[in-house]
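In the form predicted alone, a lone chain appears below as structure tokens.
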Amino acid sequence: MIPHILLQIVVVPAIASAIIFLTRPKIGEKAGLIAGITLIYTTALLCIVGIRVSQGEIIYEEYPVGALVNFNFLADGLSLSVALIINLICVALAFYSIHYVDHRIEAIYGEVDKRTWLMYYTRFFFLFTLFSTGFMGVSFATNLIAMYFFMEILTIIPLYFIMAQFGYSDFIERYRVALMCLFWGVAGATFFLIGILWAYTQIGSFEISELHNLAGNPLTFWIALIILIGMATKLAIVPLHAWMPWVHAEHPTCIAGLLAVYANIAVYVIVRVLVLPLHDEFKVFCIPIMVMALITMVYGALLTLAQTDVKRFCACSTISQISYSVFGIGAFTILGIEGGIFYFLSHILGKAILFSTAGILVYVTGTRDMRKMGGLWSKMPITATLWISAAVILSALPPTSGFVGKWIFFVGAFQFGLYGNPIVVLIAILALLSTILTLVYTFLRGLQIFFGPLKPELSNDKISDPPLTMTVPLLILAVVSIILGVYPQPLLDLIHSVIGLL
């Protein structure tokens, strides 16, 4: 038995952080190794818990910190299914970013010193692991404090520093862009934080496992609009969108994929803290929510459709996809919500493949101009392959984890509709609709960077694949989606071990 594995998962990342930061003129450029290694550890622990939640296992451990506010961590079927995908996630994204860094350095402050550098080189990876931190903190907390915490200092503070210090534009429009993403992080939380304050005016009490007593409360509704109004922000849903296409398009690459899942987590957030304790009281907000969801599918297609910068189209895809999982929980059945949790994690990992892909056109190229890019299929078929994955993941095709998502959440959708609101069933209609504007504008664009003629300036010999540590991780997320499309079956029970007892 491995004591503390909870904390374990959560803080070693912190140590990781701290080690490297005391140590950086030593350790040097093993610092993305360390980050790589530290994450490897906790992936494994969190494989481990897995099997024991399987089991029936439910995990507890006690942390407090004062009466009110505690640090205890539970793992169930849910939070460990999303832990665990999170984590990945943030593997493949650190040896990723061991050459893409260094790229990243040279790009924006040109030749410099060694020292100076590895003070930049250090600094990043410094920040990085801080979010592995932040998102399982997110995952296992049972406080709705510490969840606060954990969600809002541990992720907004590395994406506003690393976004300042090695996104793309210039210095004035980086340290813009870090200061939206500030601003729309910080609004969002403002109203999580107002929700949950006032939830404790109600039942004096900061636990999740405490909500359940606000039923029946008149004031509920307002408590779970607060939050919701919060949780929308981070998503990105319409019309509290437009902080996406500016902070998701100019992080840099490497980061763009755990914006994603920074954005996304407030998914299982809004099934953590209102869905499942507040079942009853949350009906109301179904039908809204999934209106919301497809206006948000519909206009964030059009508007990735228009784009002709390879990030902007990757950041503006990202608010239309996020909308499918949103829509999966305001269908509000079992198989509804289930299908919108898998979905979730199915669209981080094709997020993390599709940015990622787009940080190496860059990286190679030079360019962000998809118009500028062609036939590079030749040049560049391990990059071509991993687009091709992203897209079918995206896309929902077989034999991808997207299909599975989708699948599910739509059957729970139509459910709801025929057994409950016949103007759903038209609602679940025109969202699976919607899904042909997502396999038009990944594959459009695929076959317009990777096929047809060369074009002249990329046919010199310094295009080509990028260092198998930027593609294996990422050949490595496709299996992982591509498996879950196979075999979804070890997910899917975890996670209805605890949306199944709804």
Second form
Amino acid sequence: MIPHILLQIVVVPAIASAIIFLTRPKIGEKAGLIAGITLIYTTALLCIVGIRVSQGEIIYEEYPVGALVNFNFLADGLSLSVALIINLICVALAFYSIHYVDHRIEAIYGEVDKRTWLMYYTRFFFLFTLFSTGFMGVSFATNLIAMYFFMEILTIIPLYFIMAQFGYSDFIERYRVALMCLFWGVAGATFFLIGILWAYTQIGSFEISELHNLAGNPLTFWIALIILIGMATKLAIVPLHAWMPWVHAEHPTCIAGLLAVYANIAVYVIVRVLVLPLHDEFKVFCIPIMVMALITMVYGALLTLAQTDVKRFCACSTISQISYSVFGIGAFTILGIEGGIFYFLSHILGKAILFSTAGILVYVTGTRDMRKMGGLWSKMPITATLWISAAVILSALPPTSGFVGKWIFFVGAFQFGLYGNPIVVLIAILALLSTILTLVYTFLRGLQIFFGPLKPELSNDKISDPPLTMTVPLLILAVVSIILGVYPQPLLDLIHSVIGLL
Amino acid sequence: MNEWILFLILFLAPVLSSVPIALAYKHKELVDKLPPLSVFGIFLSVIASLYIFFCFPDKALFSYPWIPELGIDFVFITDYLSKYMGVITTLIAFFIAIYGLDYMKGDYRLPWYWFFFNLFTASMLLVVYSDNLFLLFVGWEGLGVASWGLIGHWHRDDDELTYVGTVDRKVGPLNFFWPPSAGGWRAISTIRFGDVPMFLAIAAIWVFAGNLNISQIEWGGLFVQVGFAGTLIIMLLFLIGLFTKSAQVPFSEWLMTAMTGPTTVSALLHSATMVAAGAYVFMRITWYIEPWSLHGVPGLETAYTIALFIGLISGLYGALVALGMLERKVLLAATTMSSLGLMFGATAASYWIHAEVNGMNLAVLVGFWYLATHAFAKASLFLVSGHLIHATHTRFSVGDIELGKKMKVTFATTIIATTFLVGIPPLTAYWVKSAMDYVMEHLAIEYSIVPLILLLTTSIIYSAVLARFMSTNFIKGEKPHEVHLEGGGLMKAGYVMMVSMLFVIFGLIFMLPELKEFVHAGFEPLSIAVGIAALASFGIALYKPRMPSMAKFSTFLSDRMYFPYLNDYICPKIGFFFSRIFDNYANRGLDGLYNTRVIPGLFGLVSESIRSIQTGELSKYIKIVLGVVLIVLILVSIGGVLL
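Alternate state requested, the form predicted together with the partner chain (shown: the form predicted alone):
Let us now look at the entire complex, which starts with that chain.
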């Protein structure tokens, strides 16, 4: 039995972060490796937790820090599934970053002396590992203040600082966009904070497990609405999506996948904080949520189609894709919610690959403009394969996890239509049609980038697949997605063990 | 033998046998040696399908759990359709694979080719044997992805020989030529347009029927439950998937430009996989829906009427546009579309045709055996085309009688494949088409004469088209600039084996009890008349394959009646119009609101007002303080008076 296993999962990356920071002159280039190994360790712990949870155990650890606030952690089927997939993505991107950050430093700061290089390089990784702490904290937290705390950690520390220091564009633009991201992140979290403080005035507790006491309270509607607005901001639901294209276009691509997680994890928060404890009260939001999700998915997809900047392209795609999970939750049947969560996990796998592949393209070609790329398949077959893998996952084609996820939440939506409001069937049909657009934009841009004759300016020896440390982690994520597509049962069982109780 | 092992071999042998060559993509020497392994994988599938055909019980289900709570399981069925179709698929894939050993030799992308070729075959087999709709859809999507990979195989677009259309030709604002990369894109985007509604239909079937196994769903009960609108919506959503896959009007364009792929791919795509999958699945669901026994069910007749007319109109459209085609493969592609239309038409006619043979509906049987005959004949013709393209180094129809003499085997194969396919008495397709005439003749009594007219017109034009193909390539075509006849042994072996299967089917028509109606129909006066008309049409076109006086009309036909505009102009224009509106206006407006103008502007204004106070001048600060004190005093005074 491993002691304090959940605490370790949350805290070990933070400790690694501190170690990297304090020993940076000594560890130097090994910072990336240390971050990666640390995250492999926590992933291994998550696998152990997964085995225990799948055997019916619910792991609960208590770490009180005051009368009302605590850092108690709960690992059930839902939180464990979310944490496991996210941590896996963190591992993959940690290894991906080893080369990428080196490239970014050179791109931003030019040829710098060893000491300066080391400063930036280690700075990235000590910030990067805090992502894991934040995500794991949000996943396992049982206290609303703790959940808020971890959400804010994510926004303020790794996201803001990494974006500001390793992002694209010039110095001023980078900081401006990082600040914009900070504002939006804090705004979303503040709505969440107002909601939970208001809930506290009614139930006298910050425990998620006590939220069910809000049932029947006339103020519950408003509390839920405020929390939903906060989460909609994080989820980039139209018209609160305006930050997403800016932020995704500016940050270093090695954390792009995590930014998609950062936005999408709000789906988990909604399920944990609103759907599970306030099941009956939440029903009133179903149709509005589905409509907003539908608008967002179509809007995002059409927006994506217009993009020529490969990073902005991925950003707009995220706007569209996240709303599929939201749609599933809006359907509000067990299958709808399970499908929404499953699709969330599938999307972040696919998006991590797509974004990172976009990063590879920028890394290799030196341009973000997809119109300047063309015929790259001959030079970069692995990168092309990665792009197509991501396209297949996001387009929900078999045998990937996206296919199963989409099937489950659309069946869930139909069930809602069947037993509830028939208008939902119409919404589901429109939503499904909007999925066509996903294939259109991913494959169409794939065609533009990789097919056809090689552009003369790209026919030099520098254009080739990047080092294996960048491609292999992404290929592993693709394999995970395929495994989840072919054999989704264990993950579905884990999610069902919690959602099925509704 | 455990059945599951056999199914594993059937589906996985082609895929696993192509993995080594895919992984060895960097080692050219190894890559050149590995294709036989991929062919061996398909050979194992042939053995497995034959074993299933001869040794497995009829109408048996083999179920293995996958996600049982969602009704998703590995459920395979060995019924009449799947047993025959499985053998047809594997045999055709195997013959083409043998041909491909020669045809693809030295290609720059062999790992890609063999992996997707075998994946294509395996996906089709999954479609053939799956009884579970979800599992079938997995194979269905596998077909889509594999076809994209294979059609766009020559991704560099650097060889005009792989294009479709005359290079640099424009019609209006649109380029009327397509490189392989565009061919792949057009295929997957059109197919996806149909797959998504089909996905929705399957989800709806699961929700309403609680079962996904085609043979176990209570179709009648399901349709009654969902009513007229529900039945129509479910059926149409499902049919859109089938129509797009089978390239029926108006989704036919992708098939024409799918000819940018290697000829082996065209052969496989047009015979036993992909386009055939649409017609096959329609037969399969019709087999179990039994629409002829559900006449009281609202909505079903409308759905089958739509299928009937889409099929027959596609049949006529395909034959007509093929009449003007100058490219070997594209001509054949158009005729495939036409044949598939007839398959849809015949199968859809089952709604009105009650005739049963050995417990099977005659109309569905006709559709299926036409599929089988067409598959071997069309695959042979495609393989012949590939060899001709290799030999003459052009994709356009050229070849005189001298070429026919030099390529005797190829010429003989073409003669057999064309005459056996167009319905000339007493060759193979004649009996099947006679039965089709018989079905449509009855339909004229039961429902309408229009389908019969469409069928007869299509049959006569179709016959002329294939005669024209033979004539312009071997008899009366232009003399080719160059002829390379060296090698090609395996290529010949491939199409000889393929075309010989037409004789096997010929024999089966007279041997199988369920096909005795075909023979009877062949002696009906209408069938004999149609057969003679087809023969006459064939002869005329053979003698006079081109009509210079009809050049303009011919160009209109070879331009596919300007249908490319739908795919390449109208749809993209609409899509990009909305995307630009969203990007340039909606998004910019919201950006202006939040990030660049309104809200930042307001904050700026407030900030500026506050900053304007901080001037550093003492007198100004005293004035402000006095002003505030004064306001407070006034407010207090008013408060005192009021209280």
